[in-house]
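Only one chain is shown below, in structure tokens, and it's the form predicted alone.
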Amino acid sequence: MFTDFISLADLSRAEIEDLLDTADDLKRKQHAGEVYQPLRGQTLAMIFEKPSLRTRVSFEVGIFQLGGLGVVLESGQIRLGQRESVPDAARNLERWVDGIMARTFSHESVVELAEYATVPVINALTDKLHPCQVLADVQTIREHKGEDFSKLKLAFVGDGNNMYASWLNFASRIPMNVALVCPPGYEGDPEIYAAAKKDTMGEFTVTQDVAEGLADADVVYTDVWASMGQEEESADRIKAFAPYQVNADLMAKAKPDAVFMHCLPAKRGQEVTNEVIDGPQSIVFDEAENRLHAQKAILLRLMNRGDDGLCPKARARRTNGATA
């Protein structure tokens, strides 16, 4: 049982299914009416390094729902590895919180809190790697186009940033074919592709051919051509993948039922126009919806307390160190 929530690569095939099910199940739940409050008296650290408006509202209303509550850090407040060390801030956190989520600049800044920290630590997201939300984009695909993913394919349509390579990890554990439509230099890290394709009995592909890589997509994904910390990059960026715009001429080369998908925030007329994004094949906004609810699962799995009043990484702790 993985005790941490960093990359899909770190989890099983049958780990991820059972967040996705426990997704559905919670999400049920909450359109019913019901109140699940599992993680009662239970609170969770929030760091933020980066802006948002789905990680925050999504993780802080996931874990009240769930019956905790979640303690907001922005950048200023904590200043992971400036104001102390990421070790320091994780040995102080896990004496008063059950579960830390971090959305960081740094990859290697989670890494250490969870190397260091005893309670659970998800990443919501690193120049690296989006795990939160590639899982609830599944979620979503799951409930259009059903649960067999070695049938579908996803063109991924711009840069091969964290968003492309989370897409990577999660086609290395369920195989499904995965076309990344990019400029020359925009490729993304060699080495998550190299594992990705080695790991996986799904096609991936890279391409700068818009046709080849729309042919026969059920999914096409986009995100914004340059991401935070990127921004002194954007003229270039624009200028690049200008050719790579969806609207509806490119979403013509995919499958007549293909959907539309975007982690959001969106720059509307630069890598997506409004009558895709608005259009009745775009389901941006249930992903954005299926945040809420895979996130609850995540945090589900993480923190709920057994029998032995143990959450999964302390009980993991307590057995390694019983057996060294």
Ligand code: NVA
Contents of the next structure:
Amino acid sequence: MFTDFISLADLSRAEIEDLLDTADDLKRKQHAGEVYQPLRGQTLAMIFEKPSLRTRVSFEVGIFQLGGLGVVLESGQIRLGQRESVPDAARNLERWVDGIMARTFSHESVVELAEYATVPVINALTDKLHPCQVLADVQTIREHKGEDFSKLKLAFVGDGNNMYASWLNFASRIPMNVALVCPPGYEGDPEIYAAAKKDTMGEFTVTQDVAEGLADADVVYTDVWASMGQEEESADRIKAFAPYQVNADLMAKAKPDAVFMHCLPAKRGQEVTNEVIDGPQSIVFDEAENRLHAQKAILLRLMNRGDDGLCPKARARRTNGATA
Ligand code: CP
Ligand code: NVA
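Having displayed the form predicted alone, please output the structure of the form predicted together with norvaline.
After this comes the whole thing, all chains and molecules, with the earlier chain placed first.
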């Protein structure tokens, strides 16, 4: 059972499917105008070491819609590991709030927050992973392509970054065919690739050949060439990734009914052209909307209290004999 949300690889297939079904249900409720507030009176600390539009707004609105309150801590406020240690920050926050969402540079910071805080911790992007985005993206793919992921191929075009790693984690739980199409040297974290490959029946390929990678793709996914924190590498990356721009020619190499996806923000004219991102195959704003519903499902599963008054993490710690 997951009691924090750090990586999709920590969840079972059934747990991921439950989150997706819950997200669909929460979306239906929201669209029907139903007020649903099972987290009334609960508070979520939202730590940001990096900028954000989608994550900030969707989590703050999401916790509010569920009856709770988000407390935003902008970059420079806590200065994890500098102004005070990660364990000390965790042991303070848990005295006031019922959950912590964190977007950090170092993945270790989120792991350490989860280790030391008695309240649940949600990874809202680190240098290594962005699982909330993939959960929302999977909800979106189910809406457009159905639920049988074993029949789907996703071509991830560009950097083997935190988004690609999160897709590998997902496909290690719910098998699908994932092809990374990238220039040499940008294949990403070999450990995540090896672990996913070991765990799954899904097919993973890595290729520099655009035609090979895009062949039979149902989903064409891309992301910025330089992630947050890599701005100094931008000029080199623009040169390396230029042949991998998702434009009309590249899209034509995928299936005719392929969808185009991007976690956003996009650098229009770099990794994707206006023609594609604004074109009929693009579902990028459906993905953005589903951040709200998918994350509300995560908040609900992690923070909802049972008849004993405890959330799953506190209950698990009590059962294991640790302080809750
Ligand atoms: N996709 C995403 O996480 O967007 P933000 O960086 O704006 O939160
Ligand atoms: N790979 C990007 C994702 C942004 C949502 C980054 O880390 O900046």
